[in-house]
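Next up: just one chain, as structure tokens, the form predicted alone.
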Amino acid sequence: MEQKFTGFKCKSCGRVMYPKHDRCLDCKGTEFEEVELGEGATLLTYTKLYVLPEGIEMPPLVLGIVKFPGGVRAMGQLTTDDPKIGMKLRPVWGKLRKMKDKEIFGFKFEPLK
């Protein structure tokens, strides 16, 4: 089953946010609908972590902030060891880490080909 990267659109004012908040950051509305953010995002910034939390197997852990069309920003792991500001990425579902013998899955961002 393919996972889609979704944001949350305020039913009152139309602002799209990620992650979901209890209230809209603009109008304070409380009703939202899920909307797909799309396949492409642009890398705004990144960092490489070498001292890693338990369950991350291979240093460095590369984290980035990406921007989707429409302005929504998200943070997540990058699958590349050679990120470049402005590069195009897409969200993919995969294993993020292992904690107490349990695999944790979520979205990562990989370069668009």
Second form
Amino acid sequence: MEQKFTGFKCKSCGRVMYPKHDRCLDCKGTEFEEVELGEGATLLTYTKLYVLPEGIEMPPLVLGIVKFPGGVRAMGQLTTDDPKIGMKLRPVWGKLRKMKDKEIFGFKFEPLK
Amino acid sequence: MRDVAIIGCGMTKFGRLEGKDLMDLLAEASLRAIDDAGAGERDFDSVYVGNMMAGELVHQTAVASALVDRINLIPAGAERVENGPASGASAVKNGFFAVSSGASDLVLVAGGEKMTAADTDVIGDLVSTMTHPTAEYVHGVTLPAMAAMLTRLYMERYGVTERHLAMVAVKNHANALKNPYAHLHRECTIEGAMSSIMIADPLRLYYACPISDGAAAVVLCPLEKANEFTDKPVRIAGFGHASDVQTLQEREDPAVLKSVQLASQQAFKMAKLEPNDIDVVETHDAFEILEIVQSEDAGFFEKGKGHLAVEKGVTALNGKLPINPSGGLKAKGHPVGATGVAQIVELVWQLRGEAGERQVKNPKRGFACNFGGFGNNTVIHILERGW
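Moving on from the form predicted alone, please list the structure of the form predicted together with its partner chain.
Whole complex next, starting from this chain.
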């Protein structure tokens, strides 16, 4: 089954959050449902990192903040070396890095064709 | 609540201090502060030690217990205070509470870190563990990466250029050249900064602080008893402390440091002062963009105009509002647990008129901003002459 990038919607007030909090950032509600955040996210800012953390082999590591259509933002790796502010991206599942010889997987962001 | 005075202060030189371990540094700074207060014969009630990661860096825990043993402050109640890189300011805040509540009459606050005990990549990783474990850290997010993303937002939105970052670095290096305690005693030019290596585009090496060892300390007592020790007590007029969501991207506006805004407003309210009452400022410029952003969110300049103040020389040593006369984290250095205490030490010297070549002209009030994360936990102190 394909993995979907999800946020957490407060069952009391409807605010969608990512990452998950145990209490809603608006109403302090404690019950949430997972909701898909969609495909087309917009790049707000980025960096090309040359001093790399453990388990990432080739510089630069491109990181960015994207904004999903509903307003939720996420930070993550970009699969492109040529990021442009405002470009549209979609979350894709893949290997993020190695930590203590263990491979870590998660969502990255890939430009929409 | 009793008024609280700083009656003594001291610090070690900051830098790569070979041959001195964490306890050597904490003891040296503490004894200097106690000597400065003339409190060598007195019994202390409480000791607070700001330290972020002794356990990880030098394999030592319970450093406050070790300090009271080392310099005989026994039987004072002693504890370590950890709040990331704001451990120092949080320790001062604890000291303030102890005195203002009436629980303690004589308090030592020290802060220190032995950063160079570990390799650079280990330190980088330890600092990165301040980020959100699942939404940031595992993705490879580091503090320079966060600073770079904030910088780019500022460039897009407010017209900040790389040259502005270089100007802040040049200013802070020039100030540090006049500070014998500073880590980097090296002139920095715009061209030199702008040709240093890229660490996190658009951030170059010279737009970030070095890795330093060091310690700083202050002695606190009730203002009403300060004349037993000194004729120049410095009053803690206000403090503020506020937090925000941990990740940069989830903030209401990722280009706004809301915890700086809230903590500053609290501190100004408590001190019954406004930003234009302040004569000298120490900011947490672990990255040069942060000096600009903090100067705006603290209320000294309009949002998006902080870089213009740098350009016009407003924040220079002889400007209208000198920022980081000590050299800041950029050039004085950033031994994380020491930083918040060292900012207070610099302001005390400035207010007492003892800052030597880097003395700001006749300051009456100072403001310090210390970060306990990347803008998600901020401790502010406002100091004023108590004489």
